[in-house]
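Single chain ahead, written as structure tokens, the form predicted alone.
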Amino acid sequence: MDLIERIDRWGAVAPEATAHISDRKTLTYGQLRRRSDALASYLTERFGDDRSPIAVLGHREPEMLIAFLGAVKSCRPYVPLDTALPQQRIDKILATSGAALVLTPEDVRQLPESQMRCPSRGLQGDGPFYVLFTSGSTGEPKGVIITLACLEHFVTWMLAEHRFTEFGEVFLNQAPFSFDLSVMDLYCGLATGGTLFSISRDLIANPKELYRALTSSGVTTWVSTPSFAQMCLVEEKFSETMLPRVRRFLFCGETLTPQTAGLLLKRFPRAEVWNTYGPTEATVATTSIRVDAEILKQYSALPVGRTMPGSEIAIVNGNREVLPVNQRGEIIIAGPNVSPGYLARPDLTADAFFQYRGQRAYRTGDLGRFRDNLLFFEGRIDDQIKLSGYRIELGDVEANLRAMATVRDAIVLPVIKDGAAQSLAAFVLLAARDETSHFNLSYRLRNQLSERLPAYMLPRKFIFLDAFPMTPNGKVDRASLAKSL
């Protein structure tokens, strides 16, 4: 039985039970089965043998994860898309995946069921589920092929590991379904039978609101970025009174400091904490641990863990030789869970994925080392960084500013503290200066980005120069424009 087999089984033995829910819209796992397949016969009537993606365009309504299973019972993998992006990105990435069909919670709305038929199940293993749009060093963003296969190993060690109880948990859904750190809130939810409890952008903004709202929410399983946490635990009474069914707090997608780790433990002495690491391009996570008290004593820098049955992670230099064990180099990481590359690009695929020892392999471009037989993350070796849980690569940025009119030149920057980046700066060159005050040049600047780019990609400070700073061969020096921050 794989994955989509298993998830419709749910909507078979126990249709009533809830799937998901969102602004208190919830969708059962009856109506997930019979939608998803009217939606996924609807498309093979229309498409036919193309098997193009079909971009999903929404933000957490439960229709979306009717458009995603009906996309890939049609053997078409999904494009997730969240409304929060500009109009810019969303064009750029509609354009790069070749996307059949846009559909958005509306149109999956007007979908009748009167015509529904089970389609036949012909993905298989090897087949794309989802392309997730990353980060792009060139200002265009790259599409992360994940195959049936990688999840269903993802899924697999995720339920292996912490032995979720079938029809008895509610996860949380913090990160948008555009960031792969959703997948797995959703995906381990709808394996086992749980609800998946999304907060949506409205409610993060609103922290009274946020806080009755999980309060309220039962949840059990707690997925989200260190960020967040750390942003609820500033409420004193967020702790096991306000969610006194969780059992777990699950990281992944930036580092998890142990004064978020400690305190978690300390409102929720009952739950445990997990850290956990991964790219985009091996499915989400391939290491993880729980932090407990003797850890946090252990390690002044958390480790991220050990790595999931069946995959491989190995320490490399330039020549991707490994390296003894407590050498710092590139974290490569092989196994089924790799994605087979980029769509639509060959030579950025042939950049980053390989063969190691008999599996497909991913260069990361981490930089980490082995000790203690756990793996610790220690940054990035290119200008990748991760701010929020999201990954950004800076060149992504310097490129979409460099686009502009007014800009001569651009060097974009993280601003760290407390060893993880906090926000990032923006060194820009003007291609002519006038009288405008920095104040007003800044929020121009900030509003013209906020057309091209996500939120969180946006810098929160501009530093205007007449020249940037170089180093004896001539290039850039950036570490001399780290300092000024």
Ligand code: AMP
Given for the second form:
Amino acid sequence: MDLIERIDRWGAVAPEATAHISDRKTLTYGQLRRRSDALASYLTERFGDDRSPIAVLGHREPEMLIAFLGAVKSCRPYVPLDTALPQQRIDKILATSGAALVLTPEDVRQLPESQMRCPSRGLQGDGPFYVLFTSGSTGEPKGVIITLACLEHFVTWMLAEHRFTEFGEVFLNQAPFSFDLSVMDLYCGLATGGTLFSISRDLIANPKELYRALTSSGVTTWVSTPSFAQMCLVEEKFSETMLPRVRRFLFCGETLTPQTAGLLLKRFPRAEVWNTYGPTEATVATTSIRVDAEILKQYSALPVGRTMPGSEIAIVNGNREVLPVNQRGEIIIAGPNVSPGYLARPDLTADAFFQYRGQRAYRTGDLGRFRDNLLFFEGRIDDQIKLSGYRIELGDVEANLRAMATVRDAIVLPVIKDGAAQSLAAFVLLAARDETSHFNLSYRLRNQLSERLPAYMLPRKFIFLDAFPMTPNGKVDRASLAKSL
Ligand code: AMP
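Please supply the coordinates for the form predicted together with this ligand, as a counterpart to the form predicted alone shown previously.
Next comes the full complex, this chain leading.
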């Protein structure tokens, strides 16, 4: 039974069970099955042999799940897009993905619900399941292809490690569907007949409403970025009293600090806290560790854990030679969870993907080391950063700034506090002298940039210079710019 059949089985054995809750709207497993079948039939009829991806543009609507499954049941990958993205970014992604269609929740709603079984089953293991777009260093988002086999390798591991109770779990869905962290709650939830409890961005922006929603959520498995949990912990009532059923916190995507883990263990003494690590290119997470009092006592920087069975992680030097234990180098990941590459970008694929000991492998650009048989993440080789869990290539923001007529050159750097990026700062050389105040210039640039980039990629601070400081070998001196922040 593959993952799709597994999800569909709930539609047959427990059609009234709740698959998804979002903004008080619910979707049952029966509806999910029937309506995704109907959508698959429609897509097959409309597009025949054309297996181009189906873009799905929405936020947390139940129809998003129907659209995802409808697409894959018709053997087409889906490209999840969040409505928070500016139109220009969406247009770029659509152009790269070659999507046959952009489906919105409204489109899915209008499709007649049919009892018809989907005629064309049979997505093969190596068939693309979804394509997720992430920030690319040249300003062009890159689409990571994840196959059914990649996803099944990941979900099988998660299910074995956590032994989720069938029909007994409520998974928190905090990450938008356009980020791969959401794949953890979405497919662990659907594979086990659980309920996905989505919190919309309106709720996240309104703490009072958010805590109210959490209180009534019945969440048993919390999946979020550490940043989001940190934000929730500011409220003292965020504890076992608010979420009495929570049994585990699963984190991925950025550094989990001992402070956050320690506070969670104190406020939720009956829950487990897990740190997991991995890039989108290796399907959500490849390593994991349960962080308990013992681990907290032993390590001041938390490990990201042990590698999932069937996959391999090695630490390599610049020549891709494997380094001994305890030496710092680049983390490479090999195994069935590694993506076949970037959609329509053989150049980027050849740079980042290769064969390692007979398996597909990915060069993460992350620095790390093995110690005590555990992997430790120790930063980046390049200019990719994490800001509130969002992956950002600084070069992406720079390229979009440079594309503006008023900007001659730009360097973007993270503003670091307590070892983590808090915001972005842009150093800008203007194309022509401008007497407008810096305040107004910043406002204008930020506004223009917001038409091209999502809000989390916008610099908070703009600093206007006549020239960049240079290193003795003629490169922009980023270190001295960073010091000036
Ligand atoms: P994304 O593709 O958005 O999931 O981002 C992947 C990157 O996030 C990784 O390459 C790491 O740089 C970072 N990352 C993921 N998990 C962790 C973790 N547990 N601790 C620290 N950094 C992480």
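By rigid core we mean the largest C-alpha set that fits within 1.5 Å across both forms. What you see is a predicted model, and the numbers here were worked out from it, not measured in a lab. Residue numbers count along the first chain shown, from 1.
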query: Core-aligned C-alpha movement of D49 between the two forms, 2 Å or more; finding: no
